[in-house]
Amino acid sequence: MVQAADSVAVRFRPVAAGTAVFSELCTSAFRWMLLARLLDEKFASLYRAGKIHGGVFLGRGQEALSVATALALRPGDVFAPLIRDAAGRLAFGDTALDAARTYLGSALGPMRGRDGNVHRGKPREGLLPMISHLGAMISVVNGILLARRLKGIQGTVGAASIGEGATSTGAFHEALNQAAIEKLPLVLVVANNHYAYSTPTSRQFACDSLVDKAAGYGVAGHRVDGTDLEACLKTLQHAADQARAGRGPQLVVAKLLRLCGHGEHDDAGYIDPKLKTSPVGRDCLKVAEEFLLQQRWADAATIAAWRKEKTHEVEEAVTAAQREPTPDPYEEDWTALSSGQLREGNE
């Protein structure tokens, strides 16, 4: 049985079903998904207990697509995640501790205890802080990719995550049109979870599938079952490889269902019960677990051990963050940028 190593090393190997390499990739991906799910559940519990101020947005049901996006990237690439991309953030280099620090307002966190709890990032490491989920991050990734081209930097890819609702915005149109014209190495990942907050897809677009839009922009389109980890890993790796090879933007559309409300404040009573019992309503974490068991890449005891390990990691992170100080409004340096040397007015 292959033991998972939560490492970026597997990103540099070919994705081939039935090989030890792919089994390592799948088990590593599953462990990131499991950590993200447990971390989300902890944040939801803290929110209900009044310990978190601001919204809590869970990625339940979207972990397979999220982690596959991150694992298709390499160090030096750019990733613009969204509010439901905890699994991808963790696989790309974020930590449970920094996530806990941000949600709990620690002054030691990446946001220093200020701004919204979903806007954190590490730009110097390619992990971009989210501006908005409404398509705004596509143009940010485009700008980075264009800047790298002008600097003569080659071989890097940028991935931007959006929901299907963002495809109805002007930001989506302008950015994808620009990426297509410039043939940027952009992987645009659309999580079609069937609802833009509470607006169903029937009120968002009239085409049969969002992937049909790819042809209109002159870019490659890929469909994938967002509940299937194996399919997500293969599709996202192929899309990233195509973009890296100079074949222009790649539009990946995944069908899945958000298995929770828009946020913890939302009971999601508007979701059609038929969707919940359809294939699109499958829990990707359970599907991935069943796949690992079926392939004999893990057994029940191993998965139980992973769950125990990740639960301990989450509890340690939250406990540490709860003990840390929150910012003092009278002492905090409220400059707009993280580096004081770059604050407005300095040379």
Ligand SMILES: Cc1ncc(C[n+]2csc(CCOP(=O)(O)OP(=O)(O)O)c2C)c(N)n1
The other form holds:
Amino acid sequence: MVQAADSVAVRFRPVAAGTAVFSELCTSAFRWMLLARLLDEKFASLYRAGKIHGGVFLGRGQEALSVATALALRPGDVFAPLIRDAAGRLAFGDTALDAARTYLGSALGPMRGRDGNVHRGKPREGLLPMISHLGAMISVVNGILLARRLKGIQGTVGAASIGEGATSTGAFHEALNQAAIEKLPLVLVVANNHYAYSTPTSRQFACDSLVDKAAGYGVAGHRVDGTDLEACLKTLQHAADQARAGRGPQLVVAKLLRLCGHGEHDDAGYIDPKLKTSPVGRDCLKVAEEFLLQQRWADAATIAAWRKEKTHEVEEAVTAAQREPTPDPYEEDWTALSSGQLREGNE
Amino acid sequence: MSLTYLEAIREAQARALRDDPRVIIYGQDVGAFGGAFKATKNLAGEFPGRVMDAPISEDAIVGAAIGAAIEGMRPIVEMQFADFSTVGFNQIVNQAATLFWRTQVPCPITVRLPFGGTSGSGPFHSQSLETIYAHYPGLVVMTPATVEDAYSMLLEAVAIDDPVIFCEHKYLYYHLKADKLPTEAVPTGKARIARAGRDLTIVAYSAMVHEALAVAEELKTEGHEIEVVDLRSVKPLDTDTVMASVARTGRLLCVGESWPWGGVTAEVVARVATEGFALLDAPPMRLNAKDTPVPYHPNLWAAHRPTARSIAAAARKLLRQ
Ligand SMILES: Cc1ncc(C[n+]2csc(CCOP(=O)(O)OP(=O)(O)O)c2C)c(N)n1
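Please move on to the form predicted in complex with the named molecule, as the form predicted alone is already shown.
Okay, now the whole complex, with that chain kicking things off.
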């Protein structure tokens, strides 16, 4: 697929600002962001048309941070994305087709209709399938990193995404503390998009900045403007490098704004209009596009061509998923155990 | 050689660590200290790096075990007391128990729960939680009643590809002894006839098996032959063995140490009543702990959970019907 070629080519080379390689990384990141945005928009329109069972959760406004997280990783690394990570998932190796399959309930998707929308992943390929319970994925990443260490495998980095709201969970605390004690190569990326569903940050934490927490855990902290692709790429790359070099967990805190509802059912009427017009409310995709144009790493015609290409890719994925069989309750084995001999009969 | 239930658990872990490099142990104080009950005594020294002290973070302990399992390890988690597993409950029931069903990647973790009442332990160090775990799809729940089962079932728990909740009874830790470790075992999912009889079936598991056996002995002097079925695992639950026993005796009393609302005893009675109603000569009975937290004082504690005395009283009543 085009996607894989896009990322792997650039992901491995050392990146320094202003170099040709960095321009490649930026354009590659932008293309993933574009694909993610278009895919999200497609799901939103399918949702409005009543074609999707259950909710639709978008990453609009968070693509730069998400893609930067994934592009800081290498094959063999681990990524635990959350609901706003369409871009990062794609850059990490998830496909538009598997995204469409999961949203549309295809039996051929990774979750086979057993789980939907953003709850997808391939644990053996390092892409963890989030459970809904926020905070719960971080310690799972820790466990993989611990196991790698025990097996003598070096150089793995694990990244986990979390919203500022979920930093209030006990699971977040336990897992970050655990990673700190074990000095694990964990990059924990906090997207402070200012609202957890409708709850503003003032009802979530009382410290000045979430990055202040890093010191308390004894881990490195980084802050970044989540609307700025260039800054996100550099910060995440640096954080991943530090983790890979054995400097322990890295807490990255990005400020940005969710440019959509919590889910597509939500009109987000609670978002302070002043935030929308402030720098934090910038659309990272537009910022990135302007940056590429300004650097002359792409011209308007090229970007238009990419948009067309990605639109086509989205259409193809959705059309393919729509043609695929849906799960058949009569074919289901209706067991949650892998050990056949321990299965109990169902009534 | 004589070996306690607790020592059998230690030996099973030593053997698992020895036989399989994928096995690791993770829990509070399990390292150099050897665990709150000494179930991991000397293991950290014998298997360097593989028996790890954990922070007081049950959620992250189980979460990390799940991650390690995804990575191909066979983690054993020791909860210091079953009661504290509720802090890791989310990871157990929502992450571990759903992983295979969602992704086809198995989650071979074993979570050891030192459980059950010992007098003086009070509401937060005495709980029996097999019921809540058995309720969730995707978990295997073992409740060994003998030294031999403690050993062989723990080894089996580690070998099983699914998450296993291993309920080890704290009272049995020191009170049960065996001469030697078993070399073969009945597979999990099969109940055991702990004592044969023809007048009444008592279905029990874990420590209650021994109370039931004492009752069978006592009632023998009154001319009754009681059959005792040891469930061994409450999930899967061996309905066939229970049903066959009830077919022989016509009477069922089911005993559990956990609370009365729902639970293992209710499940057994429901299955027999719905699938084997015609086998019953009298209404089935069940005995559980009282519907309060577990009390601290021995006077209250002894009356809170079923004992040989209360089981004998229930059995006599059922035999008169
Ligand atoms: C433990 C837990 N409690 C509640 C929820 C319901 N819930 C889902 S998303 C959400 C808000 C999350 O906010 P945040 O962590 O800031 O992430 P964002 O949605 O802003 O990306 C809530 C409360 C949940 N999924 N998990």
